[in-house]
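Encoded as structure tokens, the following chain is the form predicted on its own, with no partner shown.
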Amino acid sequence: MRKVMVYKRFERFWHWSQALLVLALAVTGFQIRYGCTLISFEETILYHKILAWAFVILIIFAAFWHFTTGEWRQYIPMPKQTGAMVRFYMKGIFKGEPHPVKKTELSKLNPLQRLAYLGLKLLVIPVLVTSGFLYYYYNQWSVIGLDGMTLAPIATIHTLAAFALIAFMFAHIYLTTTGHTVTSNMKAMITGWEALEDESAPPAPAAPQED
């Protein structure tokens, strides 16, 4: 194994940072749609309002990252090991199977969380920022000729993206405990260093076999 620089520093930040602001806007967005108990509503919308232009500024920072850096190519669908992290996810992780899909520098992510990112960054944050911004602008509808649409389909998207995130969330923190040790990960993510495997190393012995 060797010590490797894979998370940046910016890569880091953004991580980190969205992960609080996702946090924080569950938390108030949650308030709002269920019944405010900590705080005033309209303190709260205030405060949901502020993170989620926070959220968006953050995204746009970071799409500036992926596609100036290049990092965007972390994402690109590996249709044909696809099938071999299923089976590992199944069946291979519980039996101590090797990884079937090595991480590298170039290729942090496996065929299935490139999948699950893909879709989390085109489809379900997406959906959620932009019923998200319908649902708090309804007043002004009818400047961009929505006068005929109704509230709740809107808010029941919002709520459902909102979801979605959550449980991308609560799946996203139990796969980093499937690492080289059960902190490995989230200690990368933290310092950007990760053990990897040596590459150029020569391959182990192949243990003798019994008569």
Second form
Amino acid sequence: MRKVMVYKRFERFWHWSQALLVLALAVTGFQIRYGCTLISFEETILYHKILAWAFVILIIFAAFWHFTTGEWRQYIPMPKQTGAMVRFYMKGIFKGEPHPVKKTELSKLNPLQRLAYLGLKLLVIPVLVTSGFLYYYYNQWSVIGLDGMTLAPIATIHTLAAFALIAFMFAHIYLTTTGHTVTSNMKAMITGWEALEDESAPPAPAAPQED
Ligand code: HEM
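Let's compare: the form predicted on its own is above, so bring in the form predicted together with protoporphyrin IX containing FE.
Entire complex below, previous chain first.
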């Protein structure tokens, strides 16, 4: 094994600020939908809007970082290895089998993570942000020719996308515990460093067979 800087400083900042913003947007959003018990309705809406703008600014910086550093390539799907990864998560993981796809600095995300994150970036988050801004600018809908529409379907789409994002977060947190140790992935996202298998090292000798 060798210690590698897997997650750069900006990446860690972006990851944790995004996590906090989504959590705070979920708390304020579900308060708006299901009743405000923490603070007043008006304050909740105000905080949701401020957090939403912060989220959009973070998305813009993160997109810029991904494109200028080439890190966007981490999300290119790996269709040939996806089946092996699904089998691993359904069976192999419970038998302690090794991960079928090795993590490296150049390929940090396994094929399923690539698909899940791509789905989030290209579908769930754009739907959340677009429906959120349509909601936000409800009074100006006539400008974009939406004057006949009601708010209800937009609120439903926004809420469904919010549930999808929260469901992703639960699955994501569970999967972070399936690294070398329960906390190794979490620690890597805090410090940046992770112990990865040394690709240049000769393969370990096979374990003696027991009869
Ligand atoms: C840029 C991103 C976002 C924008 C612009 C946005 C905007 C809005 C707006 C304007 C409202 C209506 C507030 C009102 O009643 O006046 C709202 C409601 C809501 N938001 Fe967001 N939001 C965003 C992200 C999120 C996220 C990330 C979540 C959760 C993970 C979320 C969950 C909700 C929920 C559940 C509601 C209540 C929907 C309803 O009224 O039925 N929002 N949002």
